[in-house]
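Below sits a lone chain in structure tokens, taken as the form predicted on its own.
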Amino acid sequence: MTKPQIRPATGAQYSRIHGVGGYRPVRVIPNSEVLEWIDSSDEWIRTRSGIAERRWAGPEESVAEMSVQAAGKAIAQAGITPEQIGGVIVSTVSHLKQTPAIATEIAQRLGCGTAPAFDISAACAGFGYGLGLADGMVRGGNAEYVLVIGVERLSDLTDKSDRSTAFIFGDGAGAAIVGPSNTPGIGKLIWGSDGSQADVISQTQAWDTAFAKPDAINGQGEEQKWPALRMDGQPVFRWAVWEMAKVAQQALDAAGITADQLGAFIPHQANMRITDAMIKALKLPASVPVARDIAETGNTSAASIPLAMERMLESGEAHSGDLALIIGFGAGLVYAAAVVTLP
């Protein structure tokens, strides 16, 4: 007796993104604002990091308000209702509840009725760990279209005593539209890990140790200090200028594309110090746009990559239909790179 085979689900041959949208918070914290927490200068945060503001979210600008907003912009510009939207996905690092995933609640408000809806932590790599996730959705016949989310409100995460890291990170939230394609438009995700260097960037300490302090405002002891982020800037930034050029030129190489094909190099925005190294390290020549958002708006983590992508676009940098290398990388240690085609 022939056993029964489970009927293979179909999908797209290819997928890409239709459309991209982000969300900045109103509040600009210039360089100025941040040398009155710490003992440094603008010049020295500038040569440093290339940043001279960034944007911290207020009271109204939660995690799912900004995703909302963003997803928005992205929705519309690729030309779906919410519900036609298959799935959500959502990076974030910075969402403070446990459970449930911020996701439900942002595609609840959207209006993507029953899709499975889903949060994903890895850090600044996030968005591109989302975009593989999505594209293989889409792909296998998970869904027609998701929506992948980068947001982070590091805000709520920044110890402004800490002169390493009180000027780097900014609040915002970053949206893609991820649907089926009859060319390829997003090449091989070339994604990692390192654990052996997961302390060079973390939390100051876990929730349960930091939730086990005694309670000042109940006077049984000392102030609560709220967890926040840590990191070995020397061991992050050699790691990210020599293992990073070579992740990126993977990436190009598994798609069959050279860096002078390329109409932008979007790269995470931890720096602009390694921004410019690798640059340097790819041979990128000078006619390619490179994204530096970061000066404006900080190290946003996930939405990163996706507000710049987006700020690319509407400033005429870059155009739709454009090949562009991504690349994130952060907290992890975790990598995530791909030749896409521009929205």
Given for the second form:
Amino acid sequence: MTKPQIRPATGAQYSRIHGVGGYRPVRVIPNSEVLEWIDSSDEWIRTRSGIAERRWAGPEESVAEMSVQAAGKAIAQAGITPEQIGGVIVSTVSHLKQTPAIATEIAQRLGCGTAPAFDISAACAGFGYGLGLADGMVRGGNAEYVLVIGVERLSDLTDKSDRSTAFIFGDGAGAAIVGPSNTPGIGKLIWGSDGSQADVISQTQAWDTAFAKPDAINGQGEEQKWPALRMDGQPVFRWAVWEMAKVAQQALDAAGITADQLGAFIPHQANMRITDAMIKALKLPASVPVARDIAETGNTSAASIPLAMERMLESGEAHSGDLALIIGFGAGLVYAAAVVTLP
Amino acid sequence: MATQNEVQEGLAEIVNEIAGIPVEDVQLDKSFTDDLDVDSLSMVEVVVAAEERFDVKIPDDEVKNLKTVGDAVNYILTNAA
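Please supply the corresponding structure for the form predicted in complex with the partner chain (the preceding block corresponds to the form predicted on its own).
Shown next: the complete complex, the earlier chain at its head.
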């Protein structure tokens, strides 16, 4: 008897991003408002981070609501229907209800039928991680189109009394549709992690630890404190600039693209100083437009790359069909970089 | 092996390039943050440039101990390969 052989799934030869969309919360928080919480100055915040204002979500602008809004725009640009979506991947670290995955509600609200839907946690590299998974699903034959969403409500995890982070974080959602292509549209993903530096960016405490503390009203024990995000600026800066410049170069080399062929450089919007130093370390030609969305959006972790991509396309700084180098990096530490064709 | 003067001059050039401070202001007794207005992130840029120029490793934990130009010069002289 011959051994039965499994028929393999067959997918598209290549994939690309077909559409991108973003959602920015209505409420603008200028630096002047941040100065009501921390002892600092507008100039200090701008010179340390490049941030002039950020958006913070209101009660109605939930993780799911912002995602649905952003995804709707990406689906429209892609020119597909929600029923054609065969996978929904949501990257977030700030959806505070763990179960079920928020991706299922988003898929249902968009009308994606029974598409597989799941959340991933890769902080500021989350969009790149999602893109890599989507690329594999499309080329592997397990989905025709995949919706990748990066969404955060980091305001829920911001300690307004922490001078080093209170001004950094923002909220928002960015979405992209990945689907089949006749030409290569997503280069090899250069991704990885370094758990030895897990402590340099992290949540201050686990939820069970926070809840285990008696509150101050009882007058006993430690005060209960809502967990927040904290980071150790100097080690993060060193890693994000010099180690990530190497990763970005590897992504270019793997794609067979040189920096002067890029139509856009879209790094995670962590801090304008990181972006500026990375440009120097990468020796990026001055002719390549660079995403600087952070000035008006703050650091929105997984949402920052698709939000910045949408802005560059809408403003005309970058154009459909251009090659863009994207790189995400953050808590983990984790990173992901690739050259992509802009939708 | 670099002399103290050579390290100080090299460091002054680095600080000048990164923070725009005149080379002659970068003296041994000057504090990076208080006198030279080198903020914490620029300090990391100075450290990385110094590592490359003087073939020395300056770990993150050590950076906070380098308060003055003299501290940095001494660290480099003691630890350079």
